[in-house]
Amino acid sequence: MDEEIKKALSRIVGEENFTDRLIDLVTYSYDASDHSHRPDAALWALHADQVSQILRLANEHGFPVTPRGAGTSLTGAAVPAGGGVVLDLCRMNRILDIRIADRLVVVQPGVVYADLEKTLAPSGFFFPPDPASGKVCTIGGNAATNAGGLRGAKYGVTRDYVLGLQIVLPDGRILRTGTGCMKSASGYDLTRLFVGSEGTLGVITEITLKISPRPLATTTACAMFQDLRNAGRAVSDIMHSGIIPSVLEVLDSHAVRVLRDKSDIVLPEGEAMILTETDGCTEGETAYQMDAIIRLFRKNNAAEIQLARSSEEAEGLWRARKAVGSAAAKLRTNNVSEDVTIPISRVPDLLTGVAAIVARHGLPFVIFGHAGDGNLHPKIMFDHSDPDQVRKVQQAVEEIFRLTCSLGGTLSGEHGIGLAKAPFMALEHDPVAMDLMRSLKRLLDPKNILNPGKLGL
């Protein structure tokens, strides 16, 4: 990069928020995935009239922007694959107005997600997407990618509840969509546009997000099953008998080894576990909806069923669950976390058919995820520096999204495309699609600043 573009962006952001050190542009050359490649320079931005000046400069001049979050993309889309400049947004981190009667709140993209909970907390409210990121993922990373979380099969993911956004285009221009009103039916709903389109048609500098009443009370419970299948059909029993638990996960019987052999976690064996919670206003809500899940669990041959008792039971219960990728990451060196997702009642299928493929490559894996809304986490572990074991990951995750779009499934519930996966896209997207999709790009971005090399585009 030219020396007198960085010149002009240090002007734009002041000395103490640029950065060209060779230690710092290698840590912004990485995030969660196994992707990197190294920046010229990074940026810390404090408003959107900044972003707006860099984004000018940029359009000017032809160089790359990548906007970040914590980099905890699983699917590298916050690594700088074309270099340039990475604009980190983490000291936008206000929280700009809470108004509880309107059941929505204001932030800037930097604002962490565990913080938001913390300070909607008092006022019985909350941001219901729960990222297992949550406690350093930042909101304008989770409406970049529209993320997800446990409680997604009753309460959804991160696009339900983004009723505006402040973004800033390629060219510069600052531009509002959406409302802040429960509803709106005016116009083409800009906001949709935005959210999941990880940085590459605009740079999110606020975000406008509906916030939910907290439930006053849960109940937790566990299942063991001896046959993965019958797991499988538990949970699409559970998801449409009428009873919507808050939570519905699950763990194949590699995770609760893992969770066996490399924590301090006590379970039994058994070839898949169903965690699940459920929620509302009072105990005998909870009590009545879990009674007719634990039904469910019987009738498809559980072989041990657990109900917590209090509250640090259930902890136990989620903590096994939380710890389950970052135990298996000891397997190996490396390792790809995928997130596919298909039809409730197609679980099943995939469940044994992720794990068939993956065994026949002889590497070590696990599946757990978000069984209530479809949404599972085949996790491979491998070594890098071997370049059969990364033939044979990258084989398994092929295959893997081939079976995914053969059950009418899609390749991302909630990491996004990023860089992983933009040479799949065309497996579930039809040219036309894919046309359409690059038509906007071009529209928005015609000089493919903003993230190039994301999502296929």
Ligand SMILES: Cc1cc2nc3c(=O)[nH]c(=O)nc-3n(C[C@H](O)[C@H](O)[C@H](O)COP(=O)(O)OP(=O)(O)OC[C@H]3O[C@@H](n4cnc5c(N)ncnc54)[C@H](O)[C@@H]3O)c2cc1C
The other form holds:
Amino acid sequence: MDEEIKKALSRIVGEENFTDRLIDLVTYSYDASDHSHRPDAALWALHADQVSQILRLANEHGFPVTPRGAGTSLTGAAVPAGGGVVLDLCRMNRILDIRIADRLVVVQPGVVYADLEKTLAPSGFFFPPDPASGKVCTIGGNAATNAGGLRGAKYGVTRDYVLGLQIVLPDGRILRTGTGCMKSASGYDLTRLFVGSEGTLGVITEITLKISPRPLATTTACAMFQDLRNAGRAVSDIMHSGIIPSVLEVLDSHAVRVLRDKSDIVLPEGEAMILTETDGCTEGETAYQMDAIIRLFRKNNAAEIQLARSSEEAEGLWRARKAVGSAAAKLRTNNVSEDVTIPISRVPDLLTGVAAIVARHGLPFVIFGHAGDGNLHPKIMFDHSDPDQVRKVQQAVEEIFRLTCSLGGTLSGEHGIGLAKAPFMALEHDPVAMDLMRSLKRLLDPKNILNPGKLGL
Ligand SMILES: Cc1cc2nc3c(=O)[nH]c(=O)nc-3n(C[C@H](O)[C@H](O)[C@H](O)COP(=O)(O)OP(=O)(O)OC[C@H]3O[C@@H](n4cnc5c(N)ncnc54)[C@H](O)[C@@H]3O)c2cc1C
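Could you output the structure for the form predicted together with the ligand, given that the previous block was the form predicted alone?
Okay, now the whole complex, with that chain kicking things off.
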């Protein structure tokens, strides 16, 4: 990048918010995926006007700009694949307004999920998506990737809570979408267009979020099944019983085995384990819901059912679910974790299909995930230094994507597309849809300066 451009960028944000030091550029080459590419410079923006000036300069000189929150993307979405500038939003981290009476908050994009949670706690309200990376990821990143989490089946994902946005368009224009109202039937839903667009259409500089009353009581239980099909039927029965659990997690037999072998958690053998939680206003209400779920576990021949009688016991039941990723990671030096999603009734088909695919390639794996909304995480372990294992894992992942799409599913329930899944977009989206996405990108970003190379566009 030309030194004159660097000077101009430094003038926009101030010297203290500009860097081209090698150590910083190497850091900004990465996110939480296996992808990397070094930028020419990195900037911390402090307000929307600066973002606007940066994007105008980028348009004038044709250099790429990659927005970035905490860099926890698992797909390479925050990697500056085209070089240019990383635009770090983490210093725009103020909670601008909390309006409990209107059930909303207004935040800057760099606010960390957990900080918003902490701030909202005394009010009895919360922002439910709850990604597992919540201690570090930003609300801007959550909005840009449409992040979700364990409570998706009952509470939905980030998109369901974003009421409005302030966006800086690639040409530098600043735009407001949506309203501070609980509903609106006014024109095209531009907010939804930008949520999940992975920083390819605009830079989010302010977010208005709907918040929910925090449940006051929870009940937790867990069931082990000796037959995967029975576990699948239990999930399906629960999800159309009229009870909506706040958590419905499944662990396959490989996950159960890894926990038995590689952690200190004591578990019986089994083909599938389900962890579930109900929430509500009173213990009576959550216990009533859990009774109904336990009846469905029994109806589907659960071999062992544990109901937590205290918060300590509930924590004990959660341990297996929380430990499964790290226990599995001990099996090899590297791993890839996907987040494919299928209609709920196809959960058993995906579990058995993925197991058959990965077993055929001879790699260790576990499958776990959010059965309540059909979002599963097949995690395959491999050794990056062995080209044969790398090839096998790539083949297995492609076959998993093909299977998912053939079951009417989607490549990503929460992590997004980024670089990792870009080559597979056409498996899920028909040519007309891909063409429309490319046209939208061209319309808003004709010079392709904003996060180029992502989403397969
Ligand atoms: C251990 C771990 C657990 C995870 N668990 C979950 C999970 O449970 N659920 C889930 O959904 N994800 C999960 N993730 C993935 C990741 O945390 C989410 O995608 C998160 O939303 C990314 O936020 P971030 O601030 O790190 O964004 P980044 O990784 O920095 O960026 C992600 C994308 O958003 C864009 N972006 C960021 N900020 C802006 C902005 N202000 N304007 C425009 N574009 C922007 C970037 O360009 C990039 O395309 C996990 C990741 C890790 C490492």
